[in-house]
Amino acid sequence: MERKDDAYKFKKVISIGVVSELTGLSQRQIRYYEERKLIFPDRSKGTRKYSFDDVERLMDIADKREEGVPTQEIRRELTKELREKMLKGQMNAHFRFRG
């Protein structure tokens, strides 16, 4: 669950050039992962902006690709993780407001 002090991790403020430096991935690789729907940067005036959470996800994707995991399988795993997070959030909200 996202805590207030973790909120910075989700702010989309990092340029693709900086993300490339942080992850060791080329800008082309980063755009490819976006095309494969593995990462979802914000776009403003044609500029992509990423969060620290995106950087961590890209590093995880790169590790899995090095291990030979296909992008389709990575997307399936990410979708499953997102569903689990959403369900957990919904359950937490439900029981928090039942008081």
Second form
2 protein chains.
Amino acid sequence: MERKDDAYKFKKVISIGVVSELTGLSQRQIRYYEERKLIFPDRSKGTRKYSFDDVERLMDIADKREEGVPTQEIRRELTKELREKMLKGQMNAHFRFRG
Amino acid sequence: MERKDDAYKFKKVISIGVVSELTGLSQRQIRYYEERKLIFPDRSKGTRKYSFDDVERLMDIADKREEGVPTQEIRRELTKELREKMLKGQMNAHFRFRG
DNA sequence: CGTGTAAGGAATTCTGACACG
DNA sequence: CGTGTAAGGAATTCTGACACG
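And the form predicted together with a further copy of the same chain, for comparison with the form predicted alone?
Full assembly next; the chain just shown is listed first.
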């Protein structure tokens, strides 16, 4: 039952240094996007932990920023996208925790 | 054929501390199994980075060790399993071409 | 053989602030 | 607003070794 934990995508296990390498963003930027509520890492002790889903999200954010879209606008867009995904029933993965 | 890089499973991004939490193994054990060639993390600078696949492999190793299987024997078993997986992969490819 | 631990150092991450704008 | 940087501290990781066995 819990052997099928293919939810690697949503497990928060990546440190900010690796996320920075993966996304090409500076740690400063990554922390700032958190401050602006664009992304929500977990905390283990003091250090932030991100998922692959977070990494993808940050890449989307990076694209939008390059287009000059301000963070607040990006936040709205991401919220909207999330809403659409939920309607399409693709949010299952987010909450799919067998046990 | 689209090289869908949803290969989160094989990306080496997890630090030893997180692997330790995920597997229940001590960092000492994890490093030792590397020394015994049971697992092969990447290195970014000095620090080890593991994949989710590595984490699963370590859980298998932990099970075997609890059964009293020595590391050298586990290494043989894992090598055998890998060989079988490769064969299975080739068969899949074979059938895909025909059907 | 497999694993714990103390030791000292190196690399990582954190926060709050100053800067530019 | 968004991002760079220097600063000092805290948490993480690394290696080689001693211990038990």
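We call the rigid core whatever largest set of C-alpha positions still superposes within 1.5 Å between the two forms. Worth saying up front: this structure is predicted, and the values here are computed from it rather than measured. Residue numbers count along the first chain shown, from 1.
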Compare the position of the CA of Arg83 between these two forms after a rigid core fit and state whether the shift reaches 2 Å. yes
